[in-house]
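Single chain ahead, by itself, as structure tokens, in the form predicted on its own.
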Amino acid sequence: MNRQGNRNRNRQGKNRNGQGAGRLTGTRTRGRRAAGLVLAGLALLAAACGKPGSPPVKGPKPEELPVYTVDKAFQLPDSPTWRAAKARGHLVVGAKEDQPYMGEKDPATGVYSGYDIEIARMMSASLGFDPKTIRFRTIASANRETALQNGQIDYYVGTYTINDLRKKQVGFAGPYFIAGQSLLVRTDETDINGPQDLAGKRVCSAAGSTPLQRIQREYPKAIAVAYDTYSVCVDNLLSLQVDAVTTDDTILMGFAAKAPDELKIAGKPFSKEPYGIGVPRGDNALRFALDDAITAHEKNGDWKKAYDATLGLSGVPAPPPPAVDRYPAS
């Protein structure tokens, strides 16, 4: 970006931090127009993909997704969550809807797709429920624990990092994947190459997320900005309202792959984020059953097939699956 562009961006940052006032600059207005063109272009590409209900460009192809064998003899009477699901005839699973390749909802069809969605589907099969019967429910990061505690969902699969603080509120099966926090910037950005460069920069993440908390705690000179979803953060990045988006590299890979001319990942991951399946705290029977299911699907090849058909489309090959942490009942 040229020096004039940098001056405009610096001026915008001052305005938003109370150090100056004024209307949106021409740079930001042009940025918003550019963002609109990019997002409109993505929508057009998705629409041009084929008949209604077709996956978005570079999205999962249904014919390449694994088919999971339903364990029709499965019983788990010690789990109140499983008994309630059995009585209603289907599972209710919390998920994300705005994370390309991980958890994404087609606004036209309402169909969810992505790696986390496949993990949820293979767990359903192991618990004795046809994956086609799952009722997915979008839950924001800040509301995951509440949704599990209140019984709104049976389990949650959505880039959900296992940590000790959350274990006090919910249970976790897994991990089924290890991600790492990273940074997404515009392709013309040269000043940000890692978290050490974030002083004075506006950095966006999801409210209630581990990545947001880490930025606030470990990089206090960064200006943290929070929204309910990462897609809103990316919109603000494209329209020059923030300088970077931070979350797990799995999520950022999807956004960068969908707009490679506009977005890129800066630097290397600077954390380890073990993804787990959230369950109601105290339902150890369900947690252990999901631990068993994760291990079984890793061994039979479903885990890698699901990755290759979803997150693998970003161009990053599947890593070795992590060891499941079957921690004691609490």
Second form
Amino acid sequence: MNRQGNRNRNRQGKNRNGQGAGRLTGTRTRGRRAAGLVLAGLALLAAACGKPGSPPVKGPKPEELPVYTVDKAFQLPDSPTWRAAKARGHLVVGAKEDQPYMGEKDPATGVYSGYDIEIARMMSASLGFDPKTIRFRTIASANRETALQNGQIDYYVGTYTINDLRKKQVGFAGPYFIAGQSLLVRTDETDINGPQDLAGKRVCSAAGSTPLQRIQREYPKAIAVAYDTYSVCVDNLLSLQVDAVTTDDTILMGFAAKAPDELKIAGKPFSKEPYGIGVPRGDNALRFALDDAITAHEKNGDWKKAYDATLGLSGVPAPPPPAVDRYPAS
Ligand code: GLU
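For comparison with the form predicted on its own, kindly provide the form predicted in complex with glutamic acid (GLU).
Once more the chain from above appears, this time first in line as the rest of the complex follows.
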């Protein structure tokens, strides 16, 4: 998260700030007063994200990441997605680029890292493609279904909750992890200890996400603010534009671990978010192959090693992996 990263995030936020836009304009005075704090907060977060000369930051170390055995003999002729990737010579995988420990892109090198990225790499190895050849594409929460429907990506790994509504548009292999919706606040916050405390509070989340929908549906007294990405929400939290950020604990843990003096998790998770690998709907052969691959990597120890080398660094030990839900062909 250097200056380039901030610029990207702000640009994304401005493009589609949805219902947040109108509400945010009402806070200009507070925003101006907070200007000093904004800079201090952003500088601290930037420092925590590893600017040269800053204290060492705990983060995934490339040399500690597992190496996945590529199944060179693998064939999946029944999958149109796999056939197209084979003809192309590599996979194109959708991911997030601003979620610490889960899916992060180094703006200097363009290299993606994190737990979801490791899941994407394991899957690639099982499908017969060297993970080094994956081309990652950053896709925001609101654009995942379209990206899969348009063939922009072969599969998607990025804190993607499996639910029935989304299953009408895409297929899901997995789950490979169960997260839970939670709240991130500034460390000096004492009033917010759970979603029941959000009445009249400004709560930021990503457009098109299940946590945003849950807040709007179940806590209508909260003032929901939506941006494209959670990193823009975190910038807004540090600059006192919002009172809390809500999304999965996995994502919030990463932000809190990177700026522990500024940010903390409030209360306990209040939902279940089973993470799936999104595939084009109807490509059942690909979905079942990924289900098999998830199970195989859980059994051979790769799943745990990948967790420990990425998300595990934010302080929470690996839970037992959830059972894969191999639902019938659709
Ligand atoms: N898991 C939730 C979702 O899929 C929130 C995280 C995200 O937006 O990626 O909507």
